[in-house]
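Let's start with one chain on its own, the form predicted on its own, as structure tokens.
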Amino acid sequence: MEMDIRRQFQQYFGKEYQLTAAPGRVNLIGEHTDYNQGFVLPAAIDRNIWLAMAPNNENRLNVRALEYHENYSFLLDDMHPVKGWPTYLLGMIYMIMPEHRLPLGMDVVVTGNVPVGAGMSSSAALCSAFGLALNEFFHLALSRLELALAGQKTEHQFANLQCGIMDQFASLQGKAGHLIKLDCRNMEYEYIPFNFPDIRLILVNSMVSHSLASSEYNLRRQQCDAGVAILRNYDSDIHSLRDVGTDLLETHRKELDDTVYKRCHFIVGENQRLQAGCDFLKQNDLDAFGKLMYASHEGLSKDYAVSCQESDFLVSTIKDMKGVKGARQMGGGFGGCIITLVEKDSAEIFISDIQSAYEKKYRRIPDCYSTIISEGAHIVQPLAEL
């Protein structure tokens, strides 16, 4: 795809360009904890959004998407939310450019192999790629954290999704062969080595599309906040579910709405699973880590209610398959991918068997992606080479 965008940009715009790549991400454990100021354990993967960009003299932002054969054009003074994926580009301009606008017109071509709606954060990759491109092109001198925060604000204000910082941070700060243990309260992070050469990280796509901007996703955040508001009456140091322990939650369980309790129970437990999981990885105990992944999915399904029957079927089926260490639903929920840790020697038969089982149940074959933990966003072809 990198060669496609190089060729297409030249054919469509006929001039030199800057090329940027930003990866999608996986998250081994720690789901929905980021907007609760908790911990997450993501990693950048070898699936990217590529973005080629060059200036024009038209006083417009011209955008072309190769996969969709779509073209868009926006006046430079017209940076406001729009329907569809171009809103992420407009949002990043608004968040990081002086006076919320481009000082000159730009031609942009976008392509990539991060599946949309599969829980690999294609929108965060797009924001990261464009943000890094603007930062380089206009010499803005913004840090990667500032770019990640701009991507998060773009989700909030231009896509109406009250997400946390994990997706953007992982896309920009990824390191090959390492997971990122990120504290979403203070942005401190630690690289956790993932040294398991005989393990393959395979994503199984339920083929159930979801919209993270749906009311259900934002409702979970409201329910968590409702729990915090009640529990703060008993400890003024509580500012988020990050600060809540199991004992306090259980002591005041009857004061919480049953649904609110379940949401809080999952988040408190998920933070504890992540902390334990990092210890297991440092001890090279992948069996113990895998059990935590299954427990995470159980909580996502029963307590947080963001799974679906297709995802539950996949995890239940995978759990009994040979060579699998762990599996769970990944991403915002309501579909998307199941992330699995599979022994290398079992990977091929695993893909064949899970596709057969899913086809028999739902009459469709799920896509499976074998991924590698890779570097974060980077400039592929900088201005210095033009």
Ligand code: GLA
Given for the second form:
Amino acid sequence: MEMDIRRQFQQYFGKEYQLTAAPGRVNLIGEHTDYNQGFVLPAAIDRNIWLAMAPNNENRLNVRALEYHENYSFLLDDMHPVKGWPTYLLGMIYMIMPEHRLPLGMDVVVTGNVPVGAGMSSSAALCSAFGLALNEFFHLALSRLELALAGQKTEHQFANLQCGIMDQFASLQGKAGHLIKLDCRNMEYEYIPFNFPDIRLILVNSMVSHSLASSEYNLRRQQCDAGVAILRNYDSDIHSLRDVGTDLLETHRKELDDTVYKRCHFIVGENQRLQAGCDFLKQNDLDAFGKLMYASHEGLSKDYAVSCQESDFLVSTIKDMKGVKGARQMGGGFGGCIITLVEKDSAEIFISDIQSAYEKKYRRIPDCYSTIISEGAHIVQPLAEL
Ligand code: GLA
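Output the structure of the form predicted together with ligand GLA; the preceding block shows the form predicted on its own.
What follows is the whole complex; the chain from before opens it.
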């Protein structure tokens, strides 16, 4: 991949370039907690978006995506949301460049192996790769947190997804061999070693990428806020579901609409599972951690209603398979990948068994990715000084 983009940039634009890479992410537990100011436990993985970039003198941003065989060209003074993936590039320019525009034209080539719509945050990886590229090239001196926040704003304003900060943060702050326990209220974080040489982290792609995902996602956010607005009447220290405990929620259950109650119930429980899960990981107790993953999936499916038939089928089938410690749907939901912890010696047979079980039911072979926890976004090759 990295070689392809190097060759293609040279062939297509015929000049020197700067190359950046930004990874997709996994999240071990703590789903939909980020925009509720709770905790998440993501990690960057060994799948990246690579972005090659060099200046031009055309007053245009020319972009080319190798996988899609697509080319676009935008005037520099016209950064507004567009359909499709270039919106993330335009959004990042708008968010981080002075006066919301590029001071000179740029040629950009993008490639990657983070599957799109699989819950592995390909869009956050694209924003991070481009943000890092602009930051370096124009000496903007923005911190990684500022770049992550710009990526999040880009999702909000250029892609209409009211997402939290987890994906961008993980892509930019990932550390090889470590999970990031991030407190999304104050952005404090702790690296937790994920040092289990006998375990493989396998993502099983449900191959479902739900078209309603972003409107449903935004609706979940509103439902959580509706719960907070009511519960706050009983404790003015409540600013988000992060501040709500089980007792308070149960005491006022009757005052909440049933759907709102279920959403709140999931988030309150998920934050508790994450805290307990981190303790189990530190004690090397993957059996106990795995049970929390199943409980997380159950909540995502029943209370938060962001799963789908295919994901539920995969998790319940995986649960009975040999060598599996835990599994659950990962990311925004409505499909995407099932993150699974599998013993190394069972990994190969696990993949072939789950592929054939799924194929038998849905007549499609699910892609499976064995992933390694890796470094966050980085400059692969700088360009000589301007
Ligand atoms: C998407 C969003 C994240 C997070 C997850 C669910 O990946 O981008 O901010 O909310 O869904 O945990």
